[in-house]
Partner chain sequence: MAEFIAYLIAGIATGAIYALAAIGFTLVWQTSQTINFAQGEFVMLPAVLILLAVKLFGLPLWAGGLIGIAVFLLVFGAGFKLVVVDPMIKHGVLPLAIATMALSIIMKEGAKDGFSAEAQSFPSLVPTDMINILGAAISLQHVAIIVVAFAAIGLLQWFVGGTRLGRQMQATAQNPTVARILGIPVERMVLLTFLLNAALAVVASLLISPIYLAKFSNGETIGLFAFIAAIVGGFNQIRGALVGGLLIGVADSLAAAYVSTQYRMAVPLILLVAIILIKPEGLMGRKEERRV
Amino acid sequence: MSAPALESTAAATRSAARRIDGALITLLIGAAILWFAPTGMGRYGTYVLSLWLVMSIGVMGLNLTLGYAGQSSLAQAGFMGLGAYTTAILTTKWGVSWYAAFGLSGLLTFFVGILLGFPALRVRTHYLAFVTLAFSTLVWLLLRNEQWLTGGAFGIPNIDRPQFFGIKLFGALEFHRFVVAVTLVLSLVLWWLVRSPWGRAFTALRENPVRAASLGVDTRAYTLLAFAIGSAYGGFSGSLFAPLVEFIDPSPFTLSQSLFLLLMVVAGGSGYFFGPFVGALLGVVLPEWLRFAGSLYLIIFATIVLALLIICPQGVSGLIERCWAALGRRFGRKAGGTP
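Okay, now the structure: that chain only, the form predicted in complex with the partner chain.
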């Protein structure tokens, strides 16, 4: 009994390794396609693609927290807000370069994540959701009320887009390509992270926390780290969002937006590496595409998501995997001739 079991584990590991390499190739090809995709799409299409990628980064972070570490964070939009405002304030008021502001946004959200996660995880894992619920509303209140710093309800206008070695990225296409590059870099970092021993600890944690703990994985430290890195990705995402829209006010960073990001993670497939891209595609691009349906477009959108979740609670990625497995079984049956 044990030998085949071992063998199948090894096979699973091998196929997992293949799958991850597949992930790397898909990332690179995807980036190349997206680099050229906007030609002939107009500024609108380009903008929506950029928005999709920017949201994907935030959703990727949340996927790390939720899909890999099994923690619900209801403050991802709050972290995006922290990042967006940090970048906007530093670049417009103090003339800091965007790159420095980007790094600082990530650092700030990382440490806020640590501060927030530490006491919450000490109590009981389940309650991080509730602490982040409170936090996201508090951040929104700060952004709205502290007008001297954040512009309050009026927001911050005229946020400049960055330069790249002297090349101005003001145009829609130029900035889109910049977003593609940043997204690629951040995805690669995450890809590496998930494959590293750290990442395997994350996965072990998700599969079976008790077993992981008994194997000597410091569950709490890894969970905390996953949450903090996930939050930093929220900050990075916000840091790109501000120059993309060139204007920010508190409304995209509310609690309901945080819930919407959570919806994207789950609908895309939580715990799947490409889940966030699919989820953000559903959350950002699908409503834009449904605009032809007029005033009913949000109802249609929500019905699609609801139906998707009812049919396949693992989201689109789970659905695809299921179809793939079904196909594989059929082919396997035909080839091997055994049931």
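Would you mind generating the form predicted alone now that we have the form predicted in complex with the partner chain?
FYI, this one's just the chain on its own, none of its partners or other molecules.
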């Protein structure tokens, strides 16, 4: 390789390292801010903040499947339902600790995600969306009709919150800080995954599967892996959702919720690391801010999201990136002395 090519490669590596370090620093600073953010917000405000983080975990998994690996999925609410009900059943009926139930929820949804990923080896785009749509509907029907196990429409009440080294996390603030810690850990795992060879293989699979296969990427294995890991994050999100609300029924895990999660990915910025946090913020917190509009708040919310997607199809993260690049070019011209 020539010297200019080596210098170009080294510069690209340094630039990527700076971006990665920036993402890591942002994660740590954000976690520190969220740790103290609920002070003075009240119980409901703290609950909304915790719900935002819980939904962000589920959107993270869908962003990995769709944004990085390029596989359409309408099954994320189904995986969240599996995780939530697995945790609720194990902790309330069988006396299993939340930590064990959390791990088992992730394992269950991981393996179910592998099974669901097999159709992705043969079909793509909207055909794959139909397959995952059918799965999401099937999960909701099971949760709704198998009353002997799930409680049916009556749901499962009295879901206990976990303890941490003997500290009871029953209060809203204590549980919120626990959610912050779990979200940070899962975000760091995803940060490592995205910058690993697996993450680069996922991106290559999204951009051009044929070329990725010609470069030696096992497209079948990575397609299944993307589905499995994204599904596990859905299970982890559901496992946190159950003790957050302390009562679950099938209504939060309908097909419409899967569509809403997909909207969060697109609105936040598909394929951007912080896109899930931005998208979940739009989907969870923005409607709460619009409550002052009464019955019109959903119309206002839909109008804002629609306008955003028209202005910037890459989502809020893409819009921020474009503005940042424009500022960089502007200040770069000023520094260089050009008009």
